[in-house]
Amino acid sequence: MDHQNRTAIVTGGSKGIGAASVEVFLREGANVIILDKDQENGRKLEEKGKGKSLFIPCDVSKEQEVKQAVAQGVEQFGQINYLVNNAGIQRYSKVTETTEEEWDLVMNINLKSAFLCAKHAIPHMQKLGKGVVVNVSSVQAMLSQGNVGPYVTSKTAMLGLTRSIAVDYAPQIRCVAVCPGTVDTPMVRWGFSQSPDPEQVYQECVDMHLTKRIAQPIEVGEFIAYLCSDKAAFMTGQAYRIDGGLGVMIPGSKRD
């Protein structure tokens, strides 16, 4: 992958899949604009970039902050080639137990932020005549566990946003969705901690993947960087699962 002289925006870029994506882009020669509210980790990544990364504290669910951050990034690096909409949170509740405030919080961070960042980043890609938007959805856009109504809804809606962007801005702009299975991120570890027996939940997650392990963030980061590269130039409008075979085998069936 050759990302020399190209610039990526990564939302939720201070940790987890976002931070892994930042590291891969930097390794492959890109400049990276990191948008996140986590200033401690964001500043550390900025330092590691040695002038090729810029951390901007930003609430990506607020349009004015997104608009200003994109403008600041363009001023620093001159262009936007890729947008990785990775920012997201997990909350556990059924629809009948979800408060309006919690519903809005999940939708704003997981979905509205992707819309806002695309709205303000795509015009800069259009000036170049080329660009890529990657929306980080989830395998739960296709399959669902229980008790995650707002999260599943937000991640499923990202697939519609992906198709819409792909259709409306073709052929100059490509847009794809990445749908990870369980990934060892701070968000997933927080989810494990909500259980009375976190180790049991961890093992259940391991067991439900055909790979018999959960993914590391760098594995998803590598895939995201590939999708942005010219090697993936014929890929648009689709959702790609990187899920260790989650949901492939019929529950209760045996392989032997």
Ligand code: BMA
Given for the second form:
Amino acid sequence: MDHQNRTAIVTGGSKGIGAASVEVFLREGANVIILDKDQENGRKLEEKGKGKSLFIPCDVSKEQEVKQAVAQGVEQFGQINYLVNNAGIQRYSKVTETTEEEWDLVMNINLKSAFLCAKHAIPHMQKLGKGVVVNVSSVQAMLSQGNVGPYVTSKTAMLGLTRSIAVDYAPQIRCVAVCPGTVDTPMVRWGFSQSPDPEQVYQECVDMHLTKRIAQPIEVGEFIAYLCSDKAAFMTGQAYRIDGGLGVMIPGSKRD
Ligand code: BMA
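Since the one above is the form predicted alone, can you give the form predicted in complex with the named molecule too?
Every chain and every other molecule in the complex is listed next, the one we just looked at coming first.
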């Protein structure tokens, strides 16, 4: 993919899809700035990068912290080529049962963080005359499970943010969204653990994909790194599903 001499910021980069993206970027020769609250895993990934990755503890829903982290990253690597807005959490509730605090928490971590990181990273891309923003949304921006009102709302709003950035900063800067199905990440595992029967929920997730399995984070990481690469130079403004065919089959229809 050739990411030599490029620098990527990955939010929520300590684990799951974020960590997988970091690994692919490093393999392809990029420098990576990992923003996360999880220091233990973040530091481990920093060591793996052998000078090519920098972990910065950061609450990406706070503007001052984002501003400082971006400045520190630029000081270290000199430029920002890519921003991957991956930080995200899931909470389970219907609108009538969601507290104001929980709504704000989900919106701030999933959506506001993407706005803040874009706000502070894009000016550095403009200096280079080139850059890519990838927003990690969800297949749930298109079709939804029950009981995840704030999450679904935040992931759907990310598509609006994606369009706005794509329109406002074209042609220099591209912005795309990725919409994964179920991926075997700490976020999803935490979700399973909230159920009285985690194994059954896991099996339901396996069954709802045409692939009859859930994805590994690295599959999404590879896609994200591709979207950032020059090979994807004609891709902007759109959301791309990577979802094992979830929702493609007409509900209630039979195959044989
Ligand atoms: C993701 C997460 C997963 C879910 C998947 C498919 O964004 O919400 O928990 O399994 O969507 O609905």
